[in-house]
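Taking the form predicted alone, here's one chain by itself in structure tokens.
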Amino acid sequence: MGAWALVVVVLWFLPSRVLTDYQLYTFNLALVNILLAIGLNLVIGVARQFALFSGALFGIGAYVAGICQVRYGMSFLAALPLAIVAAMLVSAATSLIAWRAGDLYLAMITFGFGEIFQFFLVHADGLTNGPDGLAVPRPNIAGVSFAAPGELHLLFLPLTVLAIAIYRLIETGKLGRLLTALGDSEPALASTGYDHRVVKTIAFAIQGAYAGLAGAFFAAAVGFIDPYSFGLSVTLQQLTAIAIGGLGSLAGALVGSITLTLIDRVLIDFPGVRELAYGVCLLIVFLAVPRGLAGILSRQKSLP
């Protein structure tokens, strides 16, 4: 534990001091994407549910949190848990598909969902400002402004943190476990006295927990939304990330959305160039180390 305070104590003080206006941007759109992974692992990896609207949920963060500010005059820390909240309650009440529907038809359902909300985003012209997008102002806290990516990074860290440690608890104790039985039996489940649907609607609230705070944080660090940064390409990428990673773990979600991101601001102006990269990544993991990169790092600390 002393080992891990002080990691995160080094990451909070040391990048705004040795790393460019631009790698701080690039590092605080890591850690959105980690909020993004790690709620999606929950989901797929380890509740086994194959929903496709991640994108549509981050979408839900990001234009709550940035609605709230321009429209309504709130506060960052005032819009956050709201945005937060939107996502948490549209993806439960989605989950309520899942009860019914599974695998192919949950795809192919959940798809369709982020579809329609990224048409009700262009065509709400009143209040998400259409495909103009909206500009979202940067956090002001107690009159301190956190305009710069260095100071969104002080800002960001702590917060991601917090969710990764309660990620963790989640994942360790008696929830965690009734995810990972819903993923590998719902018959299994049920015997032991758990309805499935519960544990479903709970799997899907916290992984629209963790988007819609990956939106709002996104909104802040980009300071500009439109309708098309929240389609389909969002999930595949988060998807992809999490396969490399490795499915099901906390740590691959980790790994694999930090390498998705370096590779995405690498290849950032050759589109097509980094579509391949995801494929031919996917490729070797897929080939190599089918237990994705986490698996590495597990396999090494088990040798002798």
Given for the second form:
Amino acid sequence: MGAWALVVVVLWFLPSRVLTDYQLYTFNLALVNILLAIGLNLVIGVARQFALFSGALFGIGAYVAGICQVRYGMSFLAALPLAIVAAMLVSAATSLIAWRAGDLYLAMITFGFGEIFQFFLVHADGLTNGPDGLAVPRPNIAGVSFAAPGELHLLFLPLTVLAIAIYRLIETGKLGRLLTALGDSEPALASTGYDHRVVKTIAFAIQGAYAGLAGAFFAAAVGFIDPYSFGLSVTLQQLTAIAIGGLGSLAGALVGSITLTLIDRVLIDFPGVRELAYGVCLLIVFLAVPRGLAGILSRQKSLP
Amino acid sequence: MSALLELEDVCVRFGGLTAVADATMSFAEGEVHALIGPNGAGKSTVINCISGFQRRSSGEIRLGGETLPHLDAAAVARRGITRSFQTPQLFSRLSVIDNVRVAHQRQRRARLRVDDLLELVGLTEVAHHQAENLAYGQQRLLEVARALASSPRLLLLDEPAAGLASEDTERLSRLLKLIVTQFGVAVMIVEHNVPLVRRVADRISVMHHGLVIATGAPDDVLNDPAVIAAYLGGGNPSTEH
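After the form predicted alone, can we look at the form predicted in complex with its partner chain?
Full complex below, order starting with the chain above.
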């Protein structure tokens, strides 16, 4: 516990002193991707509900945070909970589909939802400013501006750590047990008296909360949002991240999303090559370590 | 012994096929009621129907004298009717103990502690193993432990002894005796292992082609010529080991 606290403190204060702005910007994006990946991991990796609309939930978080600040003059800290709640509600509502449809059907329907959402962002000009996008102000808390990547990092890191800690509590508690049980056998879960539909909705709601938080961070980190940042590619990137890291594992989601963020940054100037790199990574991981990068750690631990 | 659960003229039809026809049977607290019959006779459909996994086409099910409406499986379980499955349905990524905890954590006044449940089915030593790594027989016993963790009034077991080693079958039969005598649970067991049925059952019903063709005390039913013809075959069942 103490060692972890030390790591967090070091990660909080050290990077803004030693890293360049670009590196800090990448660091912040990694935090955003971590939040997205752990939310998706809970739904797909743990509860095994193939919902493919992370990108849309991420967009809801970003746009609600952005619109609240730009159109209604709210502060970042006031807009943040609204972004979380909005994505959470939309995700929970979408879970009603998962009450009946499973697997491929759920994947198709949620994918469709993501496409419609993007269409909405493009065409609801009055609210979203359409394809031109929205410039989002930098957070300002009690007169202190968080504009530079190093300043934003000071704000994002503790909140991300808190979100990871909450995830860990969920994962290791009664709820986590239920979510795993849901993923393993719906009939068996029902036979213990739990309504699998309620458990699904809870899983979706949690994913929504994480994606909403990630969206609000993203809007603040980049300072500009447009509809094209929240499509299927985001979902696929996160799916790749948790697959590379090891489906269902928190450590896997962390390792995977950091890895992909770095690949993403390195290859940003080579469109197409990036997706190819994701594919190569998936192939290498599946062939070499089928349980994902996080599996390497646990495998070494279990050796006599 | 009063009837806890009664089925009256329950029919289950799948399109043109009648899987269960006018089944009438009752389950009393503190009693093991075995349901036997050839494959496809409709035994599992009866379990699915009682446990809410299958809607009945007609007929009535009464729990404690009151008509049980069409409920989903979780709602049935919350009323004290739990089950095991013909193919084990475990939470394969959870540990053995966590499988039991999922059912146990809903209970306000649980009859037994999780550790005691594992002790009962003999899985204490593998408590922290992942459920999917268990041997087949142990998986079946874990299902029974999980079903018991919900402190049920009626326990429905779908072929719990299939694939069990003889010592595990022995343990299962002791366990069944214990839960009916100690906790007054009503047990319904679908089973092909006739010696086991003979040992544990207080009452036997026989199904054939969706019909209940005999119900009664084990000796009467197992010596019934119609039952021998439909299920037990030529040999005299009482001479089986």
